[in-house]
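Below, in structure tokens: the form predicted on its own, a single chain.
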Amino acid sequence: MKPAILALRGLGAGVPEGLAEHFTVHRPPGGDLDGLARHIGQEVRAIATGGSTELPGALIDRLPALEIVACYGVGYEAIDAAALARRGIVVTHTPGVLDDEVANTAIALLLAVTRRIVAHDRYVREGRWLREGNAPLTHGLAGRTIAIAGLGRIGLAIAGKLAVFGCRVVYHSRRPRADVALAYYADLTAMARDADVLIAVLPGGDGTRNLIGRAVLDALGPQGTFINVGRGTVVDEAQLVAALAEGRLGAAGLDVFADEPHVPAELIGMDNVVLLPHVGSATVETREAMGRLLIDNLLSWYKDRKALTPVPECRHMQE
């Protein structure tokens, strides 16, 4: 008999079907988690979910046999992993398999903003090239200082890709890394002041909420460019909109927002902003790899109680 698993929102296409090959998958009808948990709570040892899908404490209380929560995605800010770990429940995510494509998205946004790719596309489509002549000049990347906020796996992938453009790369994180030769800034505002471009690759959660506010944006300045492929909550969005509208920040490329899928209306009409619908890892190949890793975490757990990629708060449970 297949083990019972609870599948929640935020799983990619094909993941529930992949889970069904190995598990009896329960999905809450009409979103009625509480009702479903009352009926199957004694059976369920695992949950598969998106990292931005909240897990109410009342739900966990109704699942006394729960051992593992497998998250689809590298971010898991909606899940209190530390609290679950204290209850003996391991949380996993899907790092590594999406690093390259998120880094590619960051580079694509950077090029689109600095070379005004989207604005110039409109320039051609609207017939302005014919009427007004050549479009205004843009800026290149060679010799510019690119600052990365958050030098994890994705940040390192971005830094590696930037090397071919002849950029100087610096970074900020909670502590310096001994395994990289890049210049480290303990102060995010100071780093922004010295940079031409700031790329945010920070995770969400209370620890990073509104970390990038007016001081950082003003330090980046009217010629500066801000790129965000981390989480929208790390930026004070109202301050970002104001900085762009008032010319205190030069341009932005955004793949993430504070209240997705809602995007501030002011950003829509700005020619110096490129907007994406949170597609940093959204390739067929990457999403398939994320689904496989989620399922492999569960299979490994059921086989020998060893998760392949536990989140940091749960790594001690593997020792």
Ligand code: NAP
Given for the second form:
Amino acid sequence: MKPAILALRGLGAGVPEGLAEHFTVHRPPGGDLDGLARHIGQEVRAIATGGSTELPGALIDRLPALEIVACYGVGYEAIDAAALARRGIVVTHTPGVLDDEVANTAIALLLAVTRRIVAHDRYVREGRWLREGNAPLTHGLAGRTIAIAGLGRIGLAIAGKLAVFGCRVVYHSRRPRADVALAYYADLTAMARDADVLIAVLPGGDGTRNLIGRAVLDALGPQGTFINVGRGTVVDEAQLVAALAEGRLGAAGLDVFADEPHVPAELIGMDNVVLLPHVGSATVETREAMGRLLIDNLLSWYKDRKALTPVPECRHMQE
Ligand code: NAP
Ligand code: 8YV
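Got the form predicted on its own; could you also share the form predicted together with the ligand?
Let us now look at the entire complex, which starts with that chain.
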């Protein structure tokens, strides 16, 4: 008999169908987790879910046979992985396979914002080129300092891609990396003060909430650009809106927001901001790779109790 798996919100297209080849897939009708737990709670051995989809402890309590939670995505801030690990439940995610595409998204936002690609597109469409003449000049990237907050897998991919632009790349994280030659800043505000552009690619959750607040944004300054492809919660969104509105921050390119899919109304009307609907990893190829890795983690677990890409909190659980 195929093991029973609970498929929750946040899975990519095709993932439930892929799971169905190996598992009996249960999806909560109308999101009714309570009803589902009542009916098949004793049977559920696995959960497949999005890393930003809340996984209530009260639900876990009702799934006594649960062994593994497989997340679609690398970020898993909505999952209390340490608590699950203590209960002997392994959590997996999909690191690595999306680095290149998320890094491309960061570079696309960087160019779109600094070269005003979207604003200039509007300039043409609105007939302003004809009426007003050439669009205003912008600034290039060569010789600029680009700061990366969070030099992990994706941050490193961004740094690699930035090498061709002739800019200086610096970074901040809690610890310096021994394997990179880039300048390290222990102090995020000090780094922002020295930077022309700050690219955030930090994980979400309580540990990074509002890490980028008024001090960092003011340090980046009126000529500075802020790009975020990590999680919206790492920046104090009200402070970001105020800094842009008051001209204390120059421009922003945002793929992620604090309360998705809600975007602060003030940002919509701003010409110096490029907004994306959390599409960092959203190519057919990358999403397929994420779905495949999620399923391969489950299959590997059921084959020999070894998950392929457990989250750090669960790495010790490999038998
Ligand atoms: P990763 O390899 O774990 O890198 C995270 C980096 O952040 C590490 O360098 C870590 O270094 C640093 N960091 C963590 N907590 C920090 C803190 N409190 N202060 C300063 N630095 C901190 O993760 P990744 O694979 O690169 O992914 C990063 C994040 O990107 C994910 O967690 C996810 O939220 C987001 N993401 C977004 C998209 C999208 O579609 N926009 C797609 C994929 C991922 P230290 O441990 O040394 O501090
Ligand atoms: C996805 C992401 O958008 O991997 C992550 O952490 O944010 C993105 O790859 C998400 O996980 C799937 O909706």
